[in-house]
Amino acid sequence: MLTLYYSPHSCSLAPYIALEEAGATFTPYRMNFAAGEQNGDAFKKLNPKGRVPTLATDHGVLSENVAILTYIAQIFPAANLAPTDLFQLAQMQAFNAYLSSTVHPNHSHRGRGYRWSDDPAVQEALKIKVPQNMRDCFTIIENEYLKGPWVFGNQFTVADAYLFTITNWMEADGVDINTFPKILAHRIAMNARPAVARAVSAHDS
């Protein structure tokens, strides 16, 4: 049995999409971040970091999108959500790691500056470069990573779920998606997928 702990409008949308694409049977558990549920003892026993996504499995608990997305792809091989070639799989991991380690933190400087400083002035200052940093990241994705129509060309993978999740933050981060035609086409194609529509409706409602 799989249980996905998630919070609306967060990066936990990526594994939600992956599970829907895989046709998985899973229990979605919506965290109440406003009430501080992520800091409660019950959840901290599952994930001491107090973050989503968190995936509870029969074998234990996983956190971090790079790991969770790979696990979903591997336990549902028939869904073909990851390359089978080892080098291409490593390329997928590199892309997902870039989203996780660079793009997402750049986004977080806008709303979660408290993670880097207790000084309100510093927190405000961190917001200044968010649009530029995010534009720089999406320029790399547009020019170097996104082959089209999917990240890895004709094969839809869990990387597409992750990219879609983060590109949904572009406008709020001050980035015009219309200046990135491949990323815009990717968003449109993702929104047309029934599994994505189900995940977005359930996750963000």
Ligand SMILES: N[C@@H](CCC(=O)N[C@@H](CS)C(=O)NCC(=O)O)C(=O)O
Second form
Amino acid sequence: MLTLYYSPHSCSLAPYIALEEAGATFTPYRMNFAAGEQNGDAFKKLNPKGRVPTLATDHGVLSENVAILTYIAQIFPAANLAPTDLFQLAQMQAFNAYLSSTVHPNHSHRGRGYRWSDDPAVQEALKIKVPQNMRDCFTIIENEYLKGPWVFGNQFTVADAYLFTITNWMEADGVDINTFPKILAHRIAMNARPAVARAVSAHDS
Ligand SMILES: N[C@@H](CCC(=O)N[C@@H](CS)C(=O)NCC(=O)O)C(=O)O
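Having looked at the form predicted alone, could you now put up the form predicted together with the named molecule?
Below: every chain and molecule of the assembly, starting with the one above.
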């Protein structure tokens, strides 16, 4: 039994896509961020960090996209959502860790500056660097990582779900996707996948 705690327009879209791609049976639980449900006692018992995605499993609760995505790939091996070769798997982890530890925090400086400073002037200053920082990250992804059509060439992996999720924030972060032809082609290819369409529609509606 799997329950995915998610919030629309958030990074929980990545595991939502992975579960849909795997053909998994799961219960989606939509969090009410506006009401602060992520900081309530009930949710914090599940995930003391107060964040989505959070995946409740028969073995316990998982947080962090990097772990959740790999777990989904490994419990549904028939879906082939991660490389079986150990070095290639480590490369996928490196890519997902880059999204999680660098790209996502750079994005969060736009709307969540209060995590880094209580000073409203500093929070405003943090926003100014967001387009440049995100452009720098997407330049590395475009030039160094994204093989095409999928991140790792012909094998669709959970890294594609994660990349698509974060590239969906480009416009709001002040980055023109048209200046990144491979990332644009990746978004178009992702949008054509029925499992992605199902996840986007259920996750963001
Ligand atoms: N490192 C975590 C980041 C999770 C995270 O920051 N999630 C955001 C949504 S994208 C969240 O739950 N924010 C709630 C809040 O800040 O109150 C991961 O990759 O899973």
